[in-house]
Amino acid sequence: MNPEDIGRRKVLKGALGTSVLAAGVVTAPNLLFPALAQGERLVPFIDEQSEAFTWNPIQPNSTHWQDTRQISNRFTDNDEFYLVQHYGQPEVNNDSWRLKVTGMVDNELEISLSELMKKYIFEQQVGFECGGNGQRLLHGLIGNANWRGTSLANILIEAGIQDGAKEVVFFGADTAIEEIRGREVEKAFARSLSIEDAMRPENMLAFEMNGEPLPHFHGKPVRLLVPGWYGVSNVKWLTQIHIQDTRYMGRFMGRDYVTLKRTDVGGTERWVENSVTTMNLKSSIVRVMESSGQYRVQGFVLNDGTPLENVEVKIDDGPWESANMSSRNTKYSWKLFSYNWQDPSPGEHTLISRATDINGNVQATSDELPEKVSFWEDFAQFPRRVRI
């Protein structure tokens, strides 16, 4: 590892990035989620989700979620960043790995890792969550990291997308045998993007996470990163990019990670299915801290990258009051916020946060969300309860 890489590791936990929030958002220059200071304590939540919550250390080929009540840094450690995989965690040799670009292109490509790392490289902070993240896990299927990698758009430009192409399909090295209509077939994990979505300049083929080579369980040596989209879109162990003129309807586009909800379609109420794609506007309170009788409420916001107008906190039946946002929040990172809770009275209290973006979209309550069958896309306001 060269000195530049070593230095990068040292600074990633510091103040990276600049604010891209709307001017109306109140910011606090040094707001972070620090470890508890001397004399500071966490006030335990007493809501049903917290009492039923369990946490397990990371294990191979298993789902892992972090305890959001214990967030202590702007960047999620690689060992704490959430994990979901559906076809195991394949072993991939960095030296023999090749990325193929095939299909409706002028020049099919086959790129080694060393060649990929010599192309246009950039870094960005990106936070995201699983499409199945929710209140039952205290929104623990989440993470925020600094990523380094290659521009996807540049690779597609180099290959030359042909006229008539409609979708770009991303295949991982993780495969499994599935029974489909009575026949067993081998399927690779895959997701697709439209040509327009794939050409977004922020899309990345990431090979580094928080200053370290991409860990095995996060998709080494290369994973797709689609900022502003749910984690299922960020295909791990990437091996092939295929451009085609038809829609890709694999399991994780057409059958799984599909939200079934009742909605109005041109004046007729229908049950509609949609693939999980861009993240919905969500905020969540994750911890309450007390020191010498002073209380602070902290939380995060995730969305598709649309700038925020404000984040507000409400205590019991009181008014909505503005929270402070960290000036270090970036467009696609999680957005950390803090609220000073003045002189809470003894007893039980309910705390809720909500986020509003510059387009006037307000985080919905559970009652305002459409009726759903699946648990995908749980982005409703999350009431938390504490006892003072």
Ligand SMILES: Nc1nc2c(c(=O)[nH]1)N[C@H]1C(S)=C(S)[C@@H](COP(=O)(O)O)O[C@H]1N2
Contents of the next structure:
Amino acid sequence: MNPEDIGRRKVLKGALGTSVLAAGVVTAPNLLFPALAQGERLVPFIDEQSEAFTWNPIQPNSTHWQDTRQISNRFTDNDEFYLVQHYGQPEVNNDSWRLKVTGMVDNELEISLSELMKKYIFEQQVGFECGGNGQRLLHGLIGNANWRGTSLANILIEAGIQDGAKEVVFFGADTAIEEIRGREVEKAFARSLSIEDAMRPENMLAFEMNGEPLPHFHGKPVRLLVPGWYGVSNVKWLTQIHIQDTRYMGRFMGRDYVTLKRTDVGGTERWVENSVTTMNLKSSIVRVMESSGQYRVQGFVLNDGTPLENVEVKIDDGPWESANMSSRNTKYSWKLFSYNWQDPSPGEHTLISRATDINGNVQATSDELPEKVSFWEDFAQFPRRVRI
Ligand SMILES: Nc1nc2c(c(=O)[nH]1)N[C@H]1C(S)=C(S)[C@@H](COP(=O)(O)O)O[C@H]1N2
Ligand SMILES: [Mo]
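Moving on from the form predicted on its own, kindly provide the form predicted in complex with the ligand as a structure.
Okay, now the whole complex, with that chain kicking things off.
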């Protein structure tokens, strides 16, 4: 599918949205991010990143990023939601698929898909980004969806975690030959959580995405969702949950998705490595719309679920001004915002946004962030340029 087709489909979606609105199902706040209406136009960004930006159609086994300038809806379509997979996209048969729960439990479990779909079901809106998302992709490794699935905590309670257990490891069906210290070994994609993190009630074994069975590329039939954490935690094609009394080591916990920062450690400056876990507070402007001389600046916020105090937008050297938040935002969704830009003067302008949470954390500029050499966790304020 080429970008023009996507554009056309968006318009179609917009038209459908309007008829739903006419039926009174959707309330006004959804209009914060409508698809392009008649007479509306996207004001092009003129910053370096935007000019270098390319958008590729979805291909099997490859990374896909959204064109964030097209974000027009609370939910990302399943076939636009970004894709990252390190070991390809394994074929998993729904009928023969089993989820095994093994290790330090009173009852080891082996659950079929139809059994799983009858247990402790709930739905929630969750948005997330890859820990490797960044300004170079205009933050396109991102998406927001409504998920339906089973409570992880309840499965773990059913299995009965034994005393002394420390860690819960989640294995995917996807494997690859990795060379580790000179030896070639077969490894499955895996991530782990402490028992405490694993027992959070919002953790979900998801089997539906936006009302459809979980698509193949997104981890069919079941994936883990750890709301508020970077995408790498959300193990796709999940087949085994193993409980153990030692820390799990592996490429995606200990080698990749590890940030390296220079920070103060009890009074001593040290280089610290941290496995990517909860999402840092981040906002970004994604598009500027113009209609009959009225300008609107739109963007998103992602974080670990801490409620926000506000999101502000600054134009050139002007003051920080509050943006409007969509009332449809939920604790773990992406949070869409919109700012009415009054009477911009002709010429070039710099637009920037920053989010503040209720604990007083303010999204930093890149200069204010501690020295960081890894590209993981790119959450600095992101200045954008437009010409009016
Ligand atoms: N089994 C498996 N799960 C995985 C991965 C993977 O390579 N294999 N990649 C992770 C990473 S790094 C990200 S960012 C998210 C992406 O999820 P999505 O492709 O559904 O957007 O899946 C995570 N889950
Ligand atoms: Mo990722």
